[in-house]
Amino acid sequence: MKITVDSRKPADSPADLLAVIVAKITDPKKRLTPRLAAINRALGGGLSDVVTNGDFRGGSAQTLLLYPGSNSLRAKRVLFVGLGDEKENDLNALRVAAGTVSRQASAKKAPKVVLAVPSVKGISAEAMCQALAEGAVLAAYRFDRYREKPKEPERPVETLAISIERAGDLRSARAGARAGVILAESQNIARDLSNEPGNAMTPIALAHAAQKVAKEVGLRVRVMDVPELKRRKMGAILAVGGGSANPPRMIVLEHNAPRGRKKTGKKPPTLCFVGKGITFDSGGISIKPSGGMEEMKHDMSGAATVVGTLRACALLDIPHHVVGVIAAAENMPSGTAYRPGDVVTAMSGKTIEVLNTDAEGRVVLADALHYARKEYSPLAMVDLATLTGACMVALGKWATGLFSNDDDLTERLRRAGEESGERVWPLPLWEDHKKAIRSDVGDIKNTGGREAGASTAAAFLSNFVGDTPWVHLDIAGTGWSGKTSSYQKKGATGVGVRMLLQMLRGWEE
């Protein structure tokens, strides 16, 4: 989809459908807005009869489709499509209505779109076109690829021109336009790694994938085969891994890497995103339950976020140095799986007790996290991962839960989800939590049971970060989705791309 910002009369600009966003109308008296007025006037009074007969008010994502027939305007179509009361619309008010926007405009097989959109009162014309272009893009994805004919016939959105008020705004809009695109086609990437079925989607593939990602935006990368595993004793991952016929994989991305030290001999600050690659999860000799195991296949969305996260990096050319470090594995069950009651050592040297081999997650995350620490001395690090049941039960698919040792980074993201439309909750992270998954055999054990057992998965997880400031955010219920909304596809979410890269372009140490 090729997205343009102008400011031209709306009215006056030739499309297949010309969509015009409309905030909520509470008094069908008052006069339209000048912009909306001409098109009004275009339409013959089209939308001033079906306002005052209480058809349409405005209300979010509530459309309503018009057909000019012989009056001026030079639109096949117009659909106009709420965006909500004013005093709550907020950037993904914007989102979801460009999303309606797209949907409507592909399933009408309009590939040429106009979207008129009004000022919205305390948010500029960069942030409102970077809304806007992610909701659309978002909204036109489609994995179809192992289909040999599309499920329901529609042609995809070619063009969408932005047509924005104000002249004098038109650089930052388009500014904004485009860091949208490269923010949604960066999430649209994460959701097709996601979406891969497990055959198709081993760690070896992910690898490659990842390497793919990398040659094509000029980031790092480097990848550890089993023989450099083994001589790291990254032995967490290797236990893992080692039930599959696909080996594991460590991966490792970097944006932006420093090519020496500078005069001052310190290294420029690095901030790592760490991400669970589990391809599938059985849940190994603790097999899983058969019904919804297909669903298995999302284990490695964290994985899927932080490639999409390094690519939006390089990009929007972020001026830190990002790292990505991966934990790729498949969890089966088989003669040379790990069991339940084994202990193994990770590259921390901590001995881990394996009371349950499907709560494998925390386990890879052990060696990718302190590998991380120790490699990067990170300023800060944040892991993703579908972890637990326990937090999709806790916040559902409304917000992903945030556990941290450091309040500073907690707010960032907190913030950057707000502004994303990424919601994280902060939940609890005690010590009696990480009590509960001390050991009697080794140092610690990788379930605490069914108590709190989002807090102490995050417990575990706690004990390979030391005092580097570290957040764990536990996507279970946020990344993927079972239906279709109006920016989400069913399927694979890439939660976290937007959220990440919103905290990295407003961040200062």
Ligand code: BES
Second form
Amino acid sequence: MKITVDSRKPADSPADLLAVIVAKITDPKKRLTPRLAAINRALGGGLSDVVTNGDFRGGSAQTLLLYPGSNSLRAKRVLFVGLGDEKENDLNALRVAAGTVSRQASAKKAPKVVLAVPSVKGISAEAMCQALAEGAVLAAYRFDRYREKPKEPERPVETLAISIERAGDLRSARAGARAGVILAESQNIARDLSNEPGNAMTPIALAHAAQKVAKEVGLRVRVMDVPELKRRKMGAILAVGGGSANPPRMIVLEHNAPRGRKKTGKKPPTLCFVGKGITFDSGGISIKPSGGMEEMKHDMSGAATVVGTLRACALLDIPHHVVGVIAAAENMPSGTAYRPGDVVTAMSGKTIEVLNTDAEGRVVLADALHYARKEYSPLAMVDLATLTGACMVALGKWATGLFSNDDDLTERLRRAGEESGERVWPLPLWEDHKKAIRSDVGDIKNTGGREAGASTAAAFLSNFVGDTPWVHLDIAGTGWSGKTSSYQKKGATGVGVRMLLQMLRGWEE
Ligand code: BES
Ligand code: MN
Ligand code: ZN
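Can you switch from the form predicted on its own and show the form predicted in complex with this ligand instead?
Below is the whole assembly, all chains and molecules, this chain first.
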């Protein structure tokens, strides 16, 4: 989808579909805004008729499709899309509206779309066009590479021309639209990676996918194979990956990697993102029940988000040194699998007593977090993981669980989540949770029992971050969606890309 921004009069632009975003109409007798009035005139009064009848009020996600007939409007169809109440007029309402336009246009096989938008109080043209581009591109996402023919007959939108009211805003609006496209496309790449089935998306395939993205956008990439993992004494990821015929990998992506050993010049601050990359989680010897097990192909959603995030960092030229570390492994039962009762030594030297091989995410992250901290001494570290069913029970699909040792970083992510429409919610991480995972035979055990399962998992991870400011994001509930709605497709969500970039773009020390 190609997205452009102009300030032409929407009624004069030829299009297969003219979409018009309409703020809530509180009084049907009040005059239409000048822009809506012009479209209404070109339609021969089609809009005002519907409005005075009370049939269209611009409510959230309300739509109205009209055909101009012989009137002077140059588009084949007009779709009015409601934006809802002013208090609902946040950026997410714009994403939802643009998502609705994008979906309806492709269902109507209308490849050329003009999107007329009003000025919204409190929202800059730049932020508005970013949100619109995000919603449109995210809603157009399909995962149909395994189908002979697409499921629903439709035609993707080819061009979306956003028409804003004020010509003076064009520069910033165009910058916003460009950023929105990059963010949404990066999120779609993350969705693609997590939607891939386990037989295709092995740890090695994930490494290849990361290498491909790195090459396309100019990231440094390094992949550690099993001999290297052994040399580096990464006993935790080796234990989890040991049960599978598909060997584990540690993958490192770097944006703005410092070149050579130059001693002069100020080094930009380093931020690390760490992703859980379990390409399939059968539970291992502590095998999962078979019902719903297929969903565990998306247990590398944290890793997918890290790949998407690093891609966006490169394309948006983020002025920091950003590092992505991905712990990729497949958790399978076999004669070489790790067992309940095993004690494994992580790279940090800490020993982990394995009580349940299905609590494998925290085990692979132990090595990834330690490696990130030791190798890069980052200013801050954020990990993303489909870590616990407990977090999914606590927050559902409505928020990502946040656990942290640092209030400032927590606040940055909480705000970024709000602004990007990817909500995060803080959950506790107390000394009690750390006590709950003390082991009788080793340093720590990999489960703390049923109580506060998301917090004890976070407590486990906290053993490997030292005093680096760190946030753990549990995306078990937000990484996968059971149904399609507005700009969300059923399946992998690619959650986190927009939020992390929002944080990075607003980062000032
Ligand atoms: N990958 C799962 C968590 C998960 C469950 C993610 C559902 C998304 C949807 C994780 O590896 C796991 O199995 N966790 C166990 C931990 C338990 C054994 C301590 C869980 O949550 O049941
Ligand atoms: Mn598991
Ligand atoms: Zn898992």
